[in-house]
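The chain below stands alone and is given as structure tokens, in the form predicted alone.
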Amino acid sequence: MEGSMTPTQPMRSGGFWAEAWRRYRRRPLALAALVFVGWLAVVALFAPAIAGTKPVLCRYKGHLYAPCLAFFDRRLEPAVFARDRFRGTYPQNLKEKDPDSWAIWPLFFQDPYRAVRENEWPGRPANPARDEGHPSASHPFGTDQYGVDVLAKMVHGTTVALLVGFVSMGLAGTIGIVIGALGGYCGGWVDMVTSRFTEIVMCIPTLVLILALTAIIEKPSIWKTMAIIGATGWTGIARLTRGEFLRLRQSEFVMAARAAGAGPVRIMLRHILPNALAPILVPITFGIASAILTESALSFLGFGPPPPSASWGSLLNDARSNYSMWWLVVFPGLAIFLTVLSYNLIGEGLQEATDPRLREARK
């Protein structure tokens, strides 16, 4: 008998973010909204390949190319078919200059930055343009006062939009947490410092600031845009940051590591940083949506990355020109909306799955 019997094992916890994942899963709305985040992050990772007119990757005189790379960067555009004086125009030109041609097309043959025209695929009209572009089955979203598929705009705008909000909060995260960590840990006249510079950056009005900087720009571009928000939107991480370092710097283990001769900027990193990361991500989560809601709001009022750069806002900016054409307000509308409340619904799924008091509170 003893010997048919087998010793219990202790469950093994998966630790405090496998635990957080869990409680996250618990909440359908979050759950959701962080499978339509990752939807839009494939759309933008295939933008090209969903919607454009450049090969996806066509083999011409014996070499393969990936032309619809420019979408991404220009200069990604092999310089052959400028040589060969293609003009952006591949379908007629691919045959024409090299009969053993062939080439993978996108699902969608539209192009983001410009109308479609007559014969550009064989057997196709041109793209209608102003009135006459209202969505149909060869345009399902419509198309603009040029003649330039809204889908196709759309989809190249995801792009625009997931990149404005990592990379711009990704700057004010590091900015903020820098300085936040060196006002919690270091106290004193570190603090002060820190805390004024952070005060007097609230008081200004981010989005006066914005529209200020991007008039004394001489060339305006999408990144230089994210680097004005990024700089201007650090400040509530940096506050949040400094409460959880003061919170943590008296803590047992940093007391352990400190006796043991650990020095300030390995307790910052190795201790203090990823026990107070949990916290410091939700302000950031929202911060991707407050972003991508800044640059909108810029491009809709025309200060937003010029053309040919694709953006919602951008859409919007066109439907003043005029109002009749409804499909330039919903669509890209809907899209900021669906997006914006998504990384809201993100932040407050995390925030109730890394904050106990929360949980407590609920129960």
The other form holds:
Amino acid sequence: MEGSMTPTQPMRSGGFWAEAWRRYRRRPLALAALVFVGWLAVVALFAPAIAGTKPVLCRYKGHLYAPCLAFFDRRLEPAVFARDRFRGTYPQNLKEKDPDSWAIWPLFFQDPYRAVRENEWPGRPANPARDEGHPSASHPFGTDQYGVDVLAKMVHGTTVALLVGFVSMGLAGTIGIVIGALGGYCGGWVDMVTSRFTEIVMCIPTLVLILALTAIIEKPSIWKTMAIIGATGWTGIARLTRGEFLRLRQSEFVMAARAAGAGPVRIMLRHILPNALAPILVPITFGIASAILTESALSFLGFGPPPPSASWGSLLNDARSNYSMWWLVVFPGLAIFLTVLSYNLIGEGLQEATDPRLREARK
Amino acid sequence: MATYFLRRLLLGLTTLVVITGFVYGLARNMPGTPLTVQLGETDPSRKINPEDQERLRKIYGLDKSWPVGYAQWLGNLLQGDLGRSISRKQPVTQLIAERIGPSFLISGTSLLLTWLISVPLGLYASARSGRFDERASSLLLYVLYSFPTFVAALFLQIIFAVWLRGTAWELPLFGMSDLPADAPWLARVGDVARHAILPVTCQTYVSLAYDSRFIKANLEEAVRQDYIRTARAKGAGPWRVLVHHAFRNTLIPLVTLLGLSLPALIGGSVIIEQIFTWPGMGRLFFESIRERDYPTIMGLTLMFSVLTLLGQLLADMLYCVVDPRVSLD
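Since the one above is the form predicted alone, can you give the form predicted together with its partner chain too?
Below is the entire complex, every chain and molecule, led by the chain shown above.
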């Protein structure tokens, strides 16, 4: 279509996002942060294969199984192992009950939810418990007071840390964009109602709201915590979206779309939103950082989801009962810090790469 | 001006009614009541028998549905009565009055320190913008800004209360004072100060990093303006240009920031007070949620919300003071 309108094909510029990416790439720290988050995602995805006590893949009585998937969801544990009374310990049972069996084990044979017993892995001693569990060659990050390996807990906690950010900000972003878009595009009484509503929610101190909401839920779970963080963190996004929509609805391309007969929903979603997305993404990225902070703070205060959940914050909470176990603070603390720092760096990189005002300043 | 305040007041009152109503509904719907949570958990033998429980429910108004209870709470509030705490058997106003001082001690000191350090730091950073030392210190501040307070608090506790135990650098782990109330006045002040060092440090460093970055960003925006070029052209020195011409014009966003920090100033910080077992408002709120102490939850929510609204109003008013071009009407 473009070709038919212009007789000589001009050289295509990369477009807004390609341009932004080019500018983003120039910032080494922002790039490093992106790599770090990507690495966390890999760790989260392969957590059961990195640290666990269940084979990644095994052949047992003529069939192939992947018992490690049970770490994602209990129901994924093959029923045959429950029937043969494995009780969660694989290495010995596999050999005893089927001498022909073979298994591919996780890189690091440790369980995030319980201490590994003596000889569970042939020839290896039981995990040290209480303040005996200093970091050592067999437990690089030490063990907690019950003897559970901290590295295994942290590897499995990566899933929580990443999910919290994406799920809660996905929710907050959706609520914020819908409310802001409605207010900004429709104007009039709709804007009046949505703006007042946003202002009221803004006035409620966030932690007050989160603590009250967390106390009200009957069966706390990590998903409910994420929903609460998302449901309370949308006000900034809504205000920004409203501003962008207010500005863009006056623009010529919207008028053109309207003249071409596009309906309001189509104009909002297809025409305005892509143009408003860059500035909205910035607070969403910062929001991910603060959602991770809030979740770990809640878990730390004992308001998080109950065990067994291997959130980094709950590890910190364990440390408070015994201050001499410094490794329970240092490693999870650094993990939370590095993740939050990465999202903040990504957010800032995004802001500098997409904000034309800042771009001029650089030149 | 008068109409502006009237509108603001009406809007603020509506906001308050909505917020307190919402929080009251939430609080009353939490599982458990103050009577069951408090006694049943600590000691099963102390569980109140059904008749007594019924009587107590009547006394505290828990037998009514929450909208009725809320209407009653609102009615009492109009007469200046915030009710009595159920778990602490004290009037809520008295409880809050006891806790304001400790909270203010931490946040007031921290706010003062933040501003005393971050303004010179911001000026320094924009004066030496782009040089090596500025970039190093800005990076350090950025890293500090991302450092979670509760992690920093735990690190500091381990360093100063565990590793340095028995040395001159040892600092208390938590609490506000170890000395009895009849100890000499000067010793008690020193003791409280020693207890306050770690919480104040934790409260300060995050806002320090944030504020100095904010000041620098605003200054960088200001030094690109035409009047700065004019000032330079007429021969004003670099510091005079920076402080007198540029910084004065960045006061507006700073004042907004100051206004918005009002709720935290008196409300304290839930997390820091909880970690250091500091007897302030934040900790009181945390405890009252645990104990399902409805009157205290409501009293504190009301106070936090009023402070937030006042902070916004204050920011708008200060806005007019620093920038006479802005009119509130």
